[in-house]
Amino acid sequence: MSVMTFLKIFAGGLANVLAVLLLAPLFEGILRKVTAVIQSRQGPPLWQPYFDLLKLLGKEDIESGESPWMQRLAAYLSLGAVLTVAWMVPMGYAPPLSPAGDAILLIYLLGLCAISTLLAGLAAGSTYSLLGISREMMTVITLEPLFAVALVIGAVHTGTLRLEAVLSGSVYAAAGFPWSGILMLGIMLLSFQAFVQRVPFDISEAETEIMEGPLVEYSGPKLALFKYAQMAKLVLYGALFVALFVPWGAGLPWYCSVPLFWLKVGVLVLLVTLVAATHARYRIDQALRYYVILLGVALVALVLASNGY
């Protein structure tokens, strides 16, 4: 690899990470503000999430759980896994680290994001946190395979696991009419709210029932890392959704493709906000039935993709 190629990959990845770190709190602020407007409230200023994170980072780091070292590991892992995924996701241009990874690595990294939440709850050891991770574990088993199926369908259609091929609307690359891609588009639209853990699918945290579940024993800098990771997930899953299902415009010059990409992510955040502001939280049994139905339909889409549709 030449020096110029390395610098290009490094600059692209760094730009992705900085964009996620800078814009994730802004999207969270937009989500809170629009939710308040829908519910006839004034709501906090758009910059409030930035202030919240700075305040938490400045507080004393109290360790009240059963396993402090695991709490530290979970906090760093939560944000670290999310930012590593950011290096591999196209954000208006080709994925920077595409030569260094493939769709399988991306699936593993997305799984690490969920595992960090499980570790956080286990390390805290309180009743509420254990209840939260039991809900999180059931959700991971039934929900997380959906994105993996979408990536595998893209790989089946393109015949490769390389990220720049899979994350470029590959679900529609069937030889005939892309039935599997259309089916997965519907499934991912219906499950996107759950991937970013927003109402009505914020079941593992559920502030009014189990006081944020896995995070109940956290405060200060560690809570800031978990909150930052959650905000970043909204951006990252939005970027993955755009890359897989709405990639049009990615081939334009960068000064057109980058603004167009963030416009698509912004529209997706607004959809998440509208659903969150107008729905009540589901019970865990209701959510699991919902996930299982979606997983069943996703497997049908995988069979269709395997047969060229």
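Positions refer to the first chain, counted from 1. Since the structure is predicted, the reported quantities are computational estimates derived from the model, not experimental observations. In this text, the rigid core denotes the largest set of C-alpha atoms whose superposition between the two forms falls within 1.5 Å. What changes on going to the form predicted together with the partner chain:
With the core held fixed between these two forms, V303 has its Cα displaced by under 2 Å.
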Contents of the next structure:
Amino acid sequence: MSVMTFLKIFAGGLANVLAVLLLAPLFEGILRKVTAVIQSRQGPPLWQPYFDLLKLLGKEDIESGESPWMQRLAAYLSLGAVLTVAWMVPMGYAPPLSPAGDAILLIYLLGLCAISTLLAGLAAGSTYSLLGISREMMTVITLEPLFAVALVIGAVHTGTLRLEAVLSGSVYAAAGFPWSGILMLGIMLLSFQAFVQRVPFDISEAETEIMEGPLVEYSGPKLALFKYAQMAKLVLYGALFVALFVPWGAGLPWYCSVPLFWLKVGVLVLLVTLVAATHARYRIDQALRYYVILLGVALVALVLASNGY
Amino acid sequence: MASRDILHQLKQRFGAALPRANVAGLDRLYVFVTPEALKDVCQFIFRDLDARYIISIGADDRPYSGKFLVAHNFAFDARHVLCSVLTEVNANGGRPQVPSITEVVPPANWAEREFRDLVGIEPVGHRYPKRLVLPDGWPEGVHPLRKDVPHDFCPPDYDENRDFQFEAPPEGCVVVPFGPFHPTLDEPTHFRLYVEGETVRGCEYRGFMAHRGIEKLAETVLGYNDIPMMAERICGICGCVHNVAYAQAVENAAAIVVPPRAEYIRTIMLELERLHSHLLWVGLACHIVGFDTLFMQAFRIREPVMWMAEQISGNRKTYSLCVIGGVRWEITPELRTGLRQVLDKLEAEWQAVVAAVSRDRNLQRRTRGVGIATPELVKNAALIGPVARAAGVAMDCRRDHPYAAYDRVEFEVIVEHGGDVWSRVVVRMKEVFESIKIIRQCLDKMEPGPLQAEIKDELPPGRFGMSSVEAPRGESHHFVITGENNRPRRWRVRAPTYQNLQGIPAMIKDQQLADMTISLGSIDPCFSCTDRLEVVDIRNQQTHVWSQEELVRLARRKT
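Next up, the form predicted together with the partner chain, please; the one we just looked at was the form predicted on its own.
Zooming out: every chain and molecule, the one shown earlier first.
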């Protein structure tokens, strides 16, 4: 790898990270504003999430959990993992890290985001956070395989695990009619809410039941990192979803394709908002039943994909 | 005469064990019983005559009769009679003892522990005589509701560091503290849950952390007409209920007849209160299960009701409605028109909400089969209000023990049979329409006349009075013994949550932890709010008190 390629990857990655960091609170702001409109409220200004993060970052850093170093690690890990994912996600253009990474790495990194929440809960050591991570664990086990299946279907269709090839609509690249891709699109639409942990799937945080669960002992800057990571997750999962399942228009010149891409992500965020505003929170057993059904259908899609559909 | 019939039945069965009785009208009965026969009489009333247990009262009667007094109150809902079984207990050198009835009347559990704490009458044979009301550090042998204890007394050997001794949790369970401060509780109370995985196996309760000593204050400091204004501060939501219930209890004791117009106004205010309480509750229940949109909409719909209350009484809450013998606010023709408009709008908007909620499968999945109270539990924990009605027990004080103008209006007692949280949601949603109906009838039928009865002489001491008022959450019961110095000798308030809370352990047993909040929420715990604001700038130490205009502008700025 030449120095030029390295610099290109590096600059591109930083650009991606910056884009995510700047856009995430904006999308959160849109989400809040639209929720407020649905609820007949005025709602906070669009840029309120930026202020919230700044305020939290400026607060005193209190360490109240059982093992502070693990708490610190978990907070850095959560945002770190999410921002690393940002290097591998196409945002209307090819992902910067694509020559180095493959789909497996992406799956691992997404898993790491969930693990950071588990670590946070363990480090806090309070009853509520332990309840929260037991719920989170159950969710991770049944939910995370869905995204992996989607990526593997892409890989099966293209015959490679390289990121560039797997992302950008490869789920539809079947030999015949892309049954598996269409099926997966449905599944991911139904489970997207759960991936970004919004109502009705905010079960592991559930403020009115277990008081934010794993995050119960967090405050100040570390809480800001977690909140930031959560906002970034919405953007990143949105971007991944759009790249994988709604790739149409990616071939246009960049000044068309990039705005179109973010427009699609924006529509997805609106969809998330709408679902969140019109649903009551599920109980963990109800949610698990829901995930398991989706997982079963996803496996059917995988079988279809490996048979060339 | 219903009350005479009951007395006759009791006399036939127990004869000599009833030294005297007082039939205070068609619907009130006071029976004195010897302590030895107390348990049997209560069992007979509770089991054989199938009466509903209301509350027990302990009183220090030594300055007047040299004895202590214990009263167990029961309600014969079908026969429209409130009955009090009284026992005089020997002072026994300051350590009075009375046989416990908890074994035969299980819902008396808390009330007996309470008079053990506050008055120092020992319920002999109580299976669980743990401290209930007094703080943990309070020394043994000091009982604040005795007449020789001043209202502002704090014992010198008060031990701040003493802890409550909880029972050991069952094997294989972890302890999850629920409260004292939990985001959905909004007031301090503590459930110590025994949780196995996600399943609640049991719990122990320790509450009464914000005991304000209101009864003591009424017995030592305030006068008859001051107490209604304090009574409504018992609860932030059903304040008017306590206000009316207290006034009625005193009127009942002193045989004061309230003018009809005042009765209609009381009815209207009580129903306005039920309206905004139910709207608030439906919103809150939705918030608890994470459905914030309906929470916001319910509060938006509720707001005009609060404005109406403010136009009538000057306050959104704490209306200061009653004095003994009448009310203080008039409903003028303009208010009447305004009220009708508010009701029309409310009815239309609420129909939309009810339609939306009834169709919402997601919400039903969270509430059906959750927090079940069976009719047996309703009987044995003396559950009341929407909780009882949702379990198929048709009881409503407005119909069973009519007061104010409820005997002159028509309404339906809403009953559901599921016994779960969903049934309680349905009951409350439908009751909103009944309340609207009642207020409309009152507005039609209200007759002109005075607002207050003229009371020329002082109220006679030593008389008993009982009053049950159907609060939004269930029956609020007030028991008064009139006294000297223009104030009652003993005043006992039983708010609905007091009984309903005792049903919670059975309602949450063997269900998911996630359902705990909505189960507890379904009996409607309450919270108060402040309405004055002072802002201190810490940089230059300037204070600024917000004026009413500023606050109103702030609160009502179009959102």
